[in-house]
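The chain below stands alone, shown as C-alpha cells; this is the form predicted alone.
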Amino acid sequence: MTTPRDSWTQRHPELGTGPVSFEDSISPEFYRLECDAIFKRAWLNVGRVEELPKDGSYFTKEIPPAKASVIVTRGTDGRTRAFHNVCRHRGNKLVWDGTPRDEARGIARQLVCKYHGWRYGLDGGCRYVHQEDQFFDLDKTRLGLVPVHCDTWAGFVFVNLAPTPPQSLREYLGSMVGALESYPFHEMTECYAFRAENRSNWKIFMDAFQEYYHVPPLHTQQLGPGRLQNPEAEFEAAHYQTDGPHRMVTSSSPAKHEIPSKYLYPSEVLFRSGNLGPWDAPDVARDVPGVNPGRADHWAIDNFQIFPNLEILIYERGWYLAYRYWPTSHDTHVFEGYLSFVPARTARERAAREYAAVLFKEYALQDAGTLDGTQMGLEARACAEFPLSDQEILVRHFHKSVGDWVDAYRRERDTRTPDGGAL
C-alpha cells in the first residue's frame, strides 16, 4: 500500500480514500431524486445584476431539472425580484421570445401574457384582466405572479425554488465563498457568453474542472517550458479547500515573461493574450480578501465551485470565468460559460480579450471532447468503482455532497405522513 506525500484527501477522513462509484451519473432513478433533492432546494445562480441595467429590466431563466422557468425583474423601486414564469389565468408560460422554450430579456412597464392578454407589473401584481366582468368573484390582488425566493451576492442573482429555504443565501454560501464578496466583479462588464448542449451527465463535466491531474495528457500547451508536449509531465494544484458542499482549487503557472516565445502560439505573442487571459490586464485581483486563500506562489487561477452547479474562476490577470451546468436528463446537460473583463479601452485590448475567448473555446472543447466517452464507458457498467488520486479530492467531495443531499431528501420523504406532515 502506498500513500501520497502530504495527502490532501487524508485531511478529510469523512471522504475516505477508497474507490468511488459513479452510478449517480448514469442512473435515471438517481437523476430524478437529485432534481427534487437539490435543484428544487438549493440556491441557484441564474444571472447577474448587469443583466438588469435599469428599472423595468427583466430576463427569464430556464431551470430544466426543476421543470421551472423564472422571471427575474428590476422593479420601479430598483428591487430585484423573481417569479415563476406562469400566467395565473390558464397556466400559460408568460414571457418568452421566438418559442415558449426560448429565454427572453428586455425592458417593459408590465409583462403581458400572449394567450389571453393578462398583464402583470414588475412587482408581480396582476394589473389587468381582459373582460374582467366575465369572471366570477375575481380578486386581482390574489392573482399576482407566484414569487420565487431571490437574493443577490456580489452582483450574482440567485433563486431558490423551495417553499421555505432552510438557509439564507449568505448562510448557504458560507465563509469560503462569502469571503469573495468584495472582489470587483462589478467592474468586469465586458462579457463573452457561450452555450453548449452536451451528451453527458452534468456532474461528469463538472468533474473535469475539479482537478488538474488531466492537464499533462489533455492540455499540453498549458504546462510551460520544459514540460510542453510531454503527457508524462507532472502538474499539481497548489491548494484545495472545502466548506460545506462548496469546494475550491488553486493552480499556479509560470509567469508570462518566463515562457519563451518559441513555446507559445505565434498568435499569443501577436495578441499579447492566452488561455490565462490578456497579458496587459488591470491589476485588480491581488490582495482581495478570499482570493488565493492558500497563499500559493505563482498564483494563476482560483476555481470556486458553488454547489450545486456554479463555478467562478478568478484569474491573476484581473478577469473571471463563470460556468453553469443545467441537467436536462440523466445523460444530457446544458453548459454555459461566461468570460468577464474590465472593458477594453483600445482596439488592441479588445483584440486581446476576444483572443482569450477563442482560446477558452479551444480548451473547453478539449475537455468536452471526453464527455461522450466517459458517459458511454460508465454506462457499460464494466466497472462498479474507480480509484481516485489525491489530486481528485474535489471529485470525491462533490459526489459525496450530491449523495448527502439525496440521502437527506430520501429520509425526509420516507418520514412524511400521507397528508404531508412528519411522522
The other form holds:
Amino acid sequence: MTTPRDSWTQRHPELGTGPVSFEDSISPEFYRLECDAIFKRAWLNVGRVEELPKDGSYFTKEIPPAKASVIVTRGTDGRTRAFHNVCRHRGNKLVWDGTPRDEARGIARQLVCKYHGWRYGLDGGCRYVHQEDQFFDLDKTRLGLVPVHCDTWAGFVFVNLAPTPPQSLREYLGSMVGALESYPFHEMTECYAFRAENRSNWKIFMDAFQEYYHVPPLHTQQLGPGRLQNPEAEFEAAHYQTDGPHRMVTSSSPAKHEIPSKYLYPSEVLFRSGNLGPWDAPDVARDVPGVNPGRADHWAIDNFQIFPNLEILIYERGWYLAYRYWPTSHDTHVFEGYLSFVPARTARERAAREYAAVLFKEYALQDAGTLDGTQMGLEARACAEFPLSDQEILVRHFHKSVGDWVDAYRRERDTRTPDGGAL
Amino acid sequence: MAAPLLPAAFVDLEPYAATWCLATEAERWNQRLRSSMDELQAFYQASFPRADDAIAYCDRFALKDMPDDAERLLQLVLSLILVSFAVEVWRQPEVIHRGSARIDRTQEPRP
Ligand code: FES
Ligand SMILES: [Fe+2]
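Show the form predicted together with the partner chain, please, because up to now only the form predicted alone has appeared in this conversation.
To see the whole picture, the full complex is given below, headed by that same chain.
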C-alpha cells in the first residue's frame, strides 16, 4: 500500500481518495440527466467577440446536448444578443449554411427564413411576414425570435439556456477564473481552429487534458529526440486549484530557448517554436493578474477548466489555447480547439506559429487516439471502480462536479409537486 | 519546362514545388499521408537546410502582400514544418498511436 506524502488530493477532503466509477461516462440515462442538469442550466461559451467584427455580424452555434442552436448577433446598436435559431412561423431552423446541421456566420441587416420568407432584425424583432393579411390575429410584435441569456466576459461570449439563470455570468465564473478578466485575449486574434468528432463521452477527452500523468508514456516523443531525454524534463504539475465547479493546473518548465539543443528536435531549433509555443513572445501579457495563481517557479502554462466544457490554456510565451467539448450522445462528442496568437507580422513569426499549431494537432491525435479504447473499456463494465493518483486530482474534481450538478437537479425535480412544476 | 513556381534563388527546391506548395494545412496533411517515407526524407533533406534563407527571402515583403512566388516559397516552408514531424518525431508519415482519431484544421491565417 502506498500513499503520496503531502498530497494535493488530501488538501481537498471533499474529493476523497477512493476509487472512482466512470458510470457517468457510459450510462445513456446519466447522459440525459446531464443534458438537462448541466447543458440547459450552465453558462456555455459559444465564441469570441472577434467573431462579431461589425454591427450586423452574426454566427450560429450548435448545442447538441440541449438539442439547441443559437444565433449570436451584434445589432445595429452594437449590442451582443443571442436567440434560439428557430423561426417563429413553423419552426424551421432560421440561419444555416450548406445543411441545417452546419454552423453559419456572416453580416446581414435582416435574417430571412428560407421556408416562407419571414424576416427578423438582429435585435430579434419580427420585421416582415409574407402575406401578413392571410393570418388570423397575428401580432408581429409578439413573434420575435426567442431570446437566450447572453453575456460576455473577457471577450468570450457565453449563453445560458435556462429561463432564469440563478447566477450572473460573473458570479458563475467565480473569483479564480474571474481574476483573468484583464488578460489581453483581445490582442490574440490570429486563430488556428480545429475540430474533431470523437467516439467517446465528452468527459473522457476532458480528462486527458486535466492531468500530465499520461504525458511520458503516451507522448514519449514529446520528451525529446531519440533516447536523448532531457533529465530536467518535469511533468508533475506545479500547482492545482479549484473554485466551485472550476479548476486549474499550472505546469512549470525551463524555457525552451534555454534548453541545450541536443534535447530538442532540429525543427524546434530552426523555427524557434515547440510545445510551449513560439520562443519569441510578443510584448503583451506580462504580469497579468490571475495568471500563475500558485506563484510557481518557471511558470509555463496555466490550464483553466471552466465548467462545464470550456478550457483555456494560458502560455507564458504570450498566447492561449481554448478547447470546447460538445457531447452529441453518451458515447460521442465534438471537440473544438483554438490556438490564438498576436497576429504574425513576418514570415518568420508565421512559421513559428505554424510549428506550434502543427505540434498541437500531432500530439492531440495521440490523446484522441486513446478515446474509443477507453470508452470500450469502460463500457465492458469489467471494473466497477478505478484508482486515481494525486496527479489526477482534477479528473476526480471534474467528475464530482458533474455528479453534484446532476444530484442537485434530481433533488429539485423530485421535490417539485406533481402539479407545481413544469416537469 | 513549365514556368518556375519559386523565386530564382530557390531553383534547387523547384523539383518539390509542384508537390508541396500547398495553401492549406488540409492539403499538406493529405500530401504527407500519401507520400512514402523516402519521398518525405528527400523533401526534408532538400528543404531543411534552405528554410532559414527561404524565410529571410519572404521577409523582404510584407506578410500579407507577398509576390506569388514568395508566397509559394512560404507554403513550401509550412510543408516542411508538417513533414518534419514525420521525419524527426514519428519516423513514419503517420502519427504514432493515432488510432481512429481525426482532427481537422477548420480555420487558419493565409498565407
Ligand atoms: S417556417 Fe420560417 S417562414 Fe415559415
Ligand atoms: Fe495528452
